[in-house]
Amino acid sequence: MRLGIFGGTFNPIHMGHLITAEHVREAFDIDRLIFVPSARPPHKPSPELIDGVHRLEMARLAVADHPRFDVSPIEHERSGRSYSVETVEAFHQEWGGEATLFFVLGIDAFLEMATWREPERLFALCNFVITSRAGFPFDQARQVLSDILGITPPAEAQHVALPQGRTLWFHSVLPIGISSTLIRDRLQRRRSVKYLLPGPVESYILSHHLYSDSNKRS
């Protein structure tokens, strides 16, 4: 089995976010992928950031008719802050004997994993799947590893070999100019987001009135 973890504040999950999994899971022939939003980030301390339980819902709502995804309230289960290498190391300690783990990840939040707890350990415990985004090119990418792993691979590098037998690959998915932060600014302003996520995500919101002042939490 060929599971991939996909990870992010999802705050609100949107469109772009689905486009990005279809084409992992379809180019890595992923045969579940399951999104975790996460409970309480470390680098995202955000008066924005509503309550995980709305974002788990919206996340359910928007994979709730693909059958190969899937949400795990994981990172909601656990006390403290939500840290990645504890998520995975979670993950492969269920299904580690029994699948193949992709970790997918967009390049803007690779570039940061330097700051991350134990990265070093995280690139041991599953294969990297690094999606691409305006603004960031992929060569970024060689300082981060050579920072971390001591690797540095040439320019143009499709993939790279990490500890562990591991893989990371660079993956270029469609260009789509969706983001949560267009999305909350969108609804803060009272404009349409039709189109930009799922309809049932939107009704959602729409009938919990989020991104409004008086929903946000830190």
Contents of the next structure:
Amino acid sequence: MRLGIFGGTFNPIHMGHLITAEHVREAFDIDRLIFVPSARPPHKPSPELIDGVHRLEMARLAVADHPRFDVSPIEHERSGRSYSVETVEAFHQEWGGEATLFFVLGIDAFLEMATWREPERLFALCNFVITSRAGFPFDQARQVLSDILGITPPAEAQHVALPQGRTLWFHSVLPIGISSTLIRDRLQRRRSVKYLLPGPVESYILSHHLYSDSNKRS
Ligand code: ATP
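Would you mind giving the form predicted in complex with adenosine-5'-triphosphate (ATP), to go alongside the form predicted on its own above?
Expanding to the full complex; the earlier chain stays at the top.
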């Protein structure tokens, strides 16, 4: 059993997340890929961050037609800030014996890892797949690995050995210039978001009046 954990704020989930997840699932032969919307992310405190209940529901709608994708409410069920180390630890306890865990995150998020809670413990818990994102070259990741683990991989290394026999891979995905910021911005300006995210997610946003100015004021 190969289990992927894909964390993010998903505010809202969009095609960039889904295409990236699908290509990682395929490349790493992942049996089940679980999207984990962050309830109270320490790094993205923002007035634009809508209630986790909506972000969770949109993620569920987005993956409903994929037999290998799933959504976990684990960070919403826990009180306090959402720390990845606690989430991965919980998955490790539940699945560790029978599953190989892959924590999937974009290079933009990875570059902030030195500021996360207990990053060295996180590195010992699972494998990592770091995906590409425009504007964030992989070579900057060497500094992060050096700061946290004292490892300096050769430039251009495509994978790095981690403690406890784990591996970190750098994986280039199809560049897709969609972000949640772009979608929120378009919604606020009453522009179309069709095809930037799944149809059911678009319908959910429109029917709940999410990300509109009136919603922000309420
Ligand atoms: P925001 O614009 O609000 O900062 P975002 O679009 O970056 O949000 P997140 O929920 O923060 O979305 O992203 C979760 C993960 O998905 C991150 O690791 C990020 O690198 C990755 N990701 C988001 N958008 C894309 C994209 N278009 N292509 C590849 N990876 C992406």
